[in-house]
Amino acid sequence: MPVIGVLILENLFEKQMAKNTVFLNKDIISPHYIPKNLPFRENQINEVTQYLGPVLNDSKPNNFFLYGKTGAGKTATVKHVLEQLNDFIKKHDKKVCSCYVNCRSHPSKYKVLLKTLRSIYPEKDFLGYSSSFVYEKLLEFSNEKKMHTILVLDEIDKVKDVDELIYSLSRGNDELNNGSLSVIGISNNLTFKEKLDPRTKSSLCEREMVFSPYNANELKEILKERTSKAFKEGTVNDEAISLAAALAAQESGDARTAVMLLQRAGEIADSEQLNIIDDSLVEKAKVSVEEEIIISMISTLPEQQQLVLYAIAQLSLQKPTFTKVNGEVEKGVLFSGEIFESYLDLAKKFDQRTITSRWYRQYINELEMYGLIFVTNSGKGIKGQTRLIKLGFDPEKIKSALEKELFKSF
């Protein structure tokens, strides 16, 4: 009878721990990490601090609105200042509290108010209570505690009834004898405020700040600081940092893109058991993170712009080639007018209001600016004058990513 040997396997995680790694602290090179130091945002930090300054004298600060492209440091700046404010409050016993709400996850007035109340009363569950009850409870907290409550509404453009939300919060101050409610609105959508009701706009945009994208030199300095803490000494070449910064600057000046490139380059180095991250690994990282970056960018677009992009992706799949009058065949080229017609049909399907042709042209310009589409004027072989539009990425992947966003929203 054969003897069956007992095979003793080494623990999988022991083997993993024994592998060499270029990382010292991988969390620091994560796009979700908020550093203590925010280079090139000192002026914005000082400005936000000044806007919130009145609470130190028991006065309501102005509402204010921050906007700019993804990865420009808006959220990091606000969180940094609020962290400093919270430290100050603890030492000096000031009646101030703040609540951060990601409106992508809480896209309605009710959900925003419910999230705020849960942060104030973490031991209680208010799910199921009416919107008016939750609103009154928030006012009661500020009034009875004499509390100045600051609501940070990140991606505020995702709130469907944003006009009603801001109007209620601003009017709520009229009902308070003590304390106050203030709003800090943050948006990646540069044209969002133009669509607000005039009363909402005047209330929310008492103060405004625009965050410009980082340039290549700024991104390089940001990456140098992050890599010195995230990676082991001597593992990241200057050429790799320069290339990651340059690629991110070309895309949109997004610091998160730059960070993601180096993070993925480090992961490739570990998987291939390399000790140095050079520009060739950043090139490899670019291929693997490009799709992730695009999907991330798509998720930040306003719903109407997502519908326009969806129309382009859908038509690109339905009409893969276009034949000119002279017989020349173009792949994936669409007419601006047919895209607009397709968009109108989609808006009707999703029971959404439609934008005007002027706003449609604005959205097309922005999608081109983000690098998601290519736009050219019609030339030889095409009757009349129109704009020709071509998707910059795989239409199937863009369509799939948009369906996840649109079906979730609607």
Ligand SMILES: Nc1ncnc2c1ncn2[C@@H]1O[C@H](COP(=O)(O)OP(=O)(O)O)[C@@H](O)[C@H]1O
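Take the two forms, find the largest set of C-alpha atoms that superpose within 1.5 Å, and that set is the rigid core. Positions refer to the first chain, counted from 1. Everything numeric in this text was worked out from a predicted model, so none of it was measured. Compared with the form predicted together with the named molecule:
Among K90, E272, V287, D174, the residue lying at the hinge where one rigid part turns against the other between the two forms is V287. Superimposing on the larger rigid part's C-alpha atoms between the two forms leaves the smaller part rotated by 17 degrees.
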Contents of the next structure:
Amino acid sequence: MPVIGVLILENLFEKQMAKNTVFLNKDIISPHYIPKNLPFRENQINEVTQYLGPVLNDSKPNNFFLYGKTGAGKTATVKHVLEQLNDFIKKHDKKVCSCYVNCRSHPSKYKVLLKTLRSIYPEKDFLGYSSSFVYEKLLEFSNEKKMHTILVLDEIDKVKDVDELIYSLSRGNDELNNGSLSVIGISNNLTFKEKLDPRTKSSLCEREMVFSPYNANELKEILKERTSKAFKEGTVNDEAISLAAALAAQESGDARTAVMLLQRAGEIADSEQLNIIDDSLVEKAKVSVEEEIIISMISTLPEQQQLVLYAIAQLSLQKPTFTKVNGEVEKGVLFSGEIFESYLDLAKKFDQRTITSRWYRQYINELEMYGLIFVTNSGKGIKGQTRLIKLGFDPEKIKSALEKELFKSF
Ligand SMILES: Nc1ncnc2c1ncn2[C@@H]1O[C@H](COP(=O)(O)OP(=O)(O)O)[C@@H](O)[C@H]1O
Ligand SMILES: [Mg+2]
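Mind sharing the form predicted together with the named molecule? What's above is the form predicted alone.
Next comes the full complex, this chain leading.
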């Protein structure tokens, strides 16, 4: 018998399960979890609900475009309303169907349409069917079944041929004798709308809503609610919650960062076998969460913008110091022009088309908005007026994250 006792204790999972944990239900503090209750988003939830109301009385809703910075609760809000809509449709047998597509995983017109068709007919895979077949099949579904189809396109800015997608969908809708096809587009990119073809813009943005970032107090409330369900009582102290909220408020009011900080702090507590999550653990969590967020952000940039950032990282490593007019020496400061030249060389090496200098400036502005780089004006003196650019993070880390992305797609 003692032999069996030893064997059980030596089993890896027995040991793992015998360890203490601060979590009560770890899923609830995952950024993918959609809470039933979304504080500070009551108005947005009402607006989306009101907008969808008429479809239940057989009339086509306008297209709707929701945007705002990452972690402002757009996805959670829309998914929450869709859940309620689906419950209602089932109960009252309405001719309405909704389909949620995350365009980050389906980044082209064809892939979006295919994903939609597959969720309508889950038993078929439609593999190898042409784009026009998939499109016709989708229209046929609405027409023959007199169905109002609501297509939710989350992270719609990731669709390469988004103008064509929106054009096809609105033309398709016009051709329908019965039912309808409408789009709810969602984007984290504040400048996406301006890049659209004017026709796409007026079609997609028939109605609009902006989600503003949460402030530190709102984030604190959100975190309190989530932690009370995700962690065992008494394991997360108030300072930890306040610090996570304050850090995330600095990072543009992003609730995802806030949630991830506490999730990671909990994981650190478990691995170090601590019973309490305090602010020092949140500080520790910050480093690894920041890295994860940067890498995920980089992976979603368009290829050409990744190359621009790659040029910046590479030059920062090659040219580590820079002397200002006043004699001050700074590390890693680059001229906008030299980055553009280095980008052109890289693009040639990768055998890519190149962007114009106007687009280059736009990409630089966006990288600054995402907090990946800092941009300042040189003032008079150096090559006339030029923009000085500095990487916001460790160039080695950015470069290796980009290499993983770029070598995957080239
Ligand atoms: N009002 C809220 N209450 C509770 N959790 C929220 C709230 N807003 C956002 N979250 C959480 O923050 C994270 C990011 O929200 P999400 O809806 O994905 O943001 P977005 O789509 O705007 O980038 C998710 O884990 C989500 O559940
Ligand atoms: Mg989202």
